[in-house]
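Taking the form predicted on its own, here's one chain by itself in structure tokens.
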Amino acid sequence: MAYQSLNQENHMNGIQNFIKNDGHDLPDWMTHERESAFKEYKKVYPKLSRTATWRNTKLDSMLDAFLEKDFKNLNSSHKDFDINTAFEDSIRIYFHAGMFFCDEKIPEYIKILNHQYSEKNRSIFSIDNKSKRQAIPLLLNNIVSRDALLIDTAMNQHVQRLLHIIHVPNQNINVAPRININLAENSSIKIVEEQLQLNDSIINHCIDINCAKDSSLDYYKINHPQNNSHLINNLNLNQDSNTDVKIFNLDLGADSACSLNHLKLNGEDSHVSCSTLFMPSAKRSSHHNVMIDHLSDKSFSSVNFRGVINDHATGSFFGKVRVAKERRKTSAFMQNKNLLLSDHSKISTVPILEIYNDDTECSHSATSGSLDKEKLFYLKTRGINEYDAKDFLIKSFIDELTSQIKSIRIKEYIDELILSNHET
């Protein structure tokens, strides 16, 4: 749906008033960044909001509610919330009401800005080399964001403790977390980022990841089911030579949930694996967009997205892998499989390969359908009742993806969330 001109004008005026009247004491350069972001936002919004990226989402609904949410900075403590975590020995960073905080002395490789911005941090808000399809949420993040989490490993540093980033529940709030991860040469880290349940809120999340040569990253993102909330996740990844990045995302849906991933393989022998399980139910949605650019010889990518759509929920997948003519000995695999559990559930899938040379191994596949009736009949002939037979087939479909998770405790935690969501 096109955003009506009157609503659009009110929306733009509201953002301009927010920038002008925001009560926080921000440095001049940051105010200038906000104004520059707003100027660019006004320019690109009319065109980009009508592209296929946003066609299946409720972008207009989110923007209507954008300025109705609370932007206040509330003092928070994790003790104010009942947070059940399976990772007690991890380093826990909390995000609430627009701010990051921690309940222990954080290591040197982690920094929380907490308004202590200096002009050297200006690059955090740069949108250079970002995909145009990400411009709307990136620019809105620049306008709203008040804090950033910076993770910078040292050369040859291999972090043993798991880093657990927990987004604490909010009510009727608009927040824009910003995370920058920079892995130095021959370093490694494992991160679990978890978005707990929101109520009537908007979260517009941006994460930038840069991996120097010989580094490795395991990154898990878990989105609990959201209530009447909008959730946008932007992820930008740049990999140098001989790097290994594994990304796993569990998304249980929101009133409008959208993930935008742009993965760039800039060095030889760079490997990326991006897997997502999305399971919206009720009237929730879950939309996913991934673009991979093979910008070097001998680079390897694997994309595996699976949707389990129930009730009146909707989902979509758009994936594009690009390999330029001059790039040799690349390998790319992209797969999207979807299981529709209701006559009212809907899915849209568009996998694309742009390959301009023969010295490559690339493939893609996409399937959508209901439970296999022949398999269901076979299980019933073996004395299994229909409910258990359906449950077995659904779990088998999911396990094909989650079995790729190497960490036992992370897999067990994700399996518990999937089970509880499936039972409800």
The other form holds:
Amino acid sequence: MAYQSLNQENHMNGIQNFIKNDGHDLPDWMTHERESAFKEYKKVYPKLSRTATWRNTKLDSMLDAFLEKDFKNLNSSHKDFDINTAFEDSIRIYFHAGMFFCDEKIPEYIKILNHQYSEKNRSIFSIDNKSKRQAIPLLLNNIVSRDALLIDTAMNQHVQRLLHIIHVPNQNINVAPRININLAENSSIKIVEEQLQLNDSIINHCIDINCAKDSSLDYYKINHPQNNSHLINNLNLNQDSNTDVKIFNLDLGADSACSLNHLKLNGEDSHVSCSTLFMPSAKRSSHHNVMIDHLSDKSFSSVNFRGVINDHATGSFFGKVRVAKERRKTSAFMQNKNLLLSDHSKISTVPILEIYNDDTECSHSATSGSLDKEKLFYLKTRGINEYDAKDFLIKSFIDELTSQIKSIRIKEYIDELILSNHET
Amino acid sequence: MAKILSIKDLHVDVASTPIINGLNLEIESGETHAIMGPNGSGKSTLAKTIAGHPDYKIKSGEITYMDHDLNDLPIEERSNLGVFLGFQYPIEIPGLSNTAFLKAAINAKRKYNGLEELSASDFLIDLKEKSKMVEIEQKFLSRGVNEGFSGGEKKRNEILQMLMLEPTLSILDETDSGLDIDSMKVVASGVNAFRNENTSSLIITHYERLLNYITPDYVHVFHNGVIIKTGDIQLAKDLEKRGYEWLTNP
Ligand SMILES: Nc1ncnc2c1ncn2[C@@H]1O[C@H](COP(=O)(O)OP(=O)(O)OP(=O)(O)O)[C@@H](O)[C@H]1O
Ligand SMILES: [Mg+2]
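Provide the structure of the form predicted in complex with the partner chain, given the form predicted on its own shown above.
Zooming out: every chain and molecule, the one shown earlier first.
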């Protein structure tokens, strides 16, 4: 069935049918969750779908395709795929066709909840305290998702092995992976999540991260370039006091790739840095929305997004930092820089600081433009040809961001991906 | 002596405004020429035109560099053939290390001239020796090109690039401006180290000071895009005392 343009009634009927047909092997509580999410979805959709977040991120085209896709096709095992994975000694969790797998004995802090999981994990579906701008994809995720991945570190546990979550390449699927990470007091973990190439698919990905005091997290999300596919990444983060979270995203674009991030600093001395490199080419797009709430004194945020937009691709950045009136000694830094590599590439950028007191150290900036002519001239006067000079400038622009990555092997891996993407 | 650079009746427009208006200049191998002149007289325009900046349009006239019509050559080829421009305002390129940049530059030139790439160790030996000459510390070399360098450090970095690239014709646009006396001596000794019977330089400066360390064979006074007087070091000394007024408004 080809979808012309989004017809609300058809859209809602389609979801209704999906719930009815897909629900037979699910526990009752989950079917109820789906139904109540759908009820809420019908309520908020008409209003929220008209907001700027929605329009700027091309979510519409995702919904257009939403019902065309096959939701199921769940009869595959992880042995079917042959993936050339990086990070040899990592613990690997695969996500394929709606299900998570692990190819070794799962450590006790990781739980794979298959769709039959018990009601005691129902809170995974909670959308309380989440931003309205995420409501549509979050509710849709509640309607569609089956398996969930739970990562609960123990108190004082410092996980040494890298956790590598791999979303296996796929064809014509519509899935909603859901991941919950809860770091207990004084624990730490490093996670790389990687979305490999999809064809004709929709992934509506939700991750919730809660960091109890004194914990720290390094989280990397790598999205390979997607073919005729839509990718949504919803990230919600809550940080208690004295926590340190570093987020790095590499997004190589999809038909519509969109990331919605909501980061909340709830405790004193909480530090978050959120960096993203987005590099859509061809006719792909890559849209980014980040909201930071400084809900505590002495909280620190650093947002650093860079776009390299090629061919007919489009990108966007919307960032907002809010510091409430009574919050003291906070510091907020936000930067978005974009490089347009072709006359047809497009970018829009909106950085906003909403700061209601003068005890906040903050800065924000946004720049967009093509390669600097004077820099090119300088390199050429040193004998470097046009192609190499451009290459140097693009790489130096990228390297200013990726040089923040502390882990050498992760940086090398990301550099390699960027290079091979750049060369094709 | 061989002719290195020959400029004949050169007219150059910038943003549709004529800046160079019928300039003639000949430089032979082994010679050092100095150009002095008031602000805005077109000195940097001449330097950038020789280097090939796309905004500087040659309307008429010729620039010949060792039998090559420069107007026909892309920027990088001019460099590969031995033309070097030391910038008045060196450009910062964060994210590209000085070392990687210099290595690429040297190997581009070698490739152009049919030579093999310099081995990493030979390159580093050469770099170490030359950066010592211009008193640039090793740690600066791993930083981005000119990134966060002080004014004087940027100028010394230009001289380092010149020494590494071993050009035939070196054009230094106000490399002495903004330098303290010690840095100026460093720059001057770098330039003197580069001087021999096969190389030539064109030194643009506002101060006679530098010329006490690098004695030029000729001093030219630039005004409204042409040379209005040529002399020797004595001319520079006169300008230092009397300014330009007596020449530009006699
Ligand atoms: N890219 C440009 N666009 C417009 N005008 C320019 C440009 N470059 C130079 N000009 C103009 O050309 C004239 C000559 O400039 P140039 O930089 O060559 O002077 P100069 O002799 O080097 O001066 P200074 O001693 O101040 O360095 C000036 O009037 C300048 O404003
Ligand atoms: Mg000048």
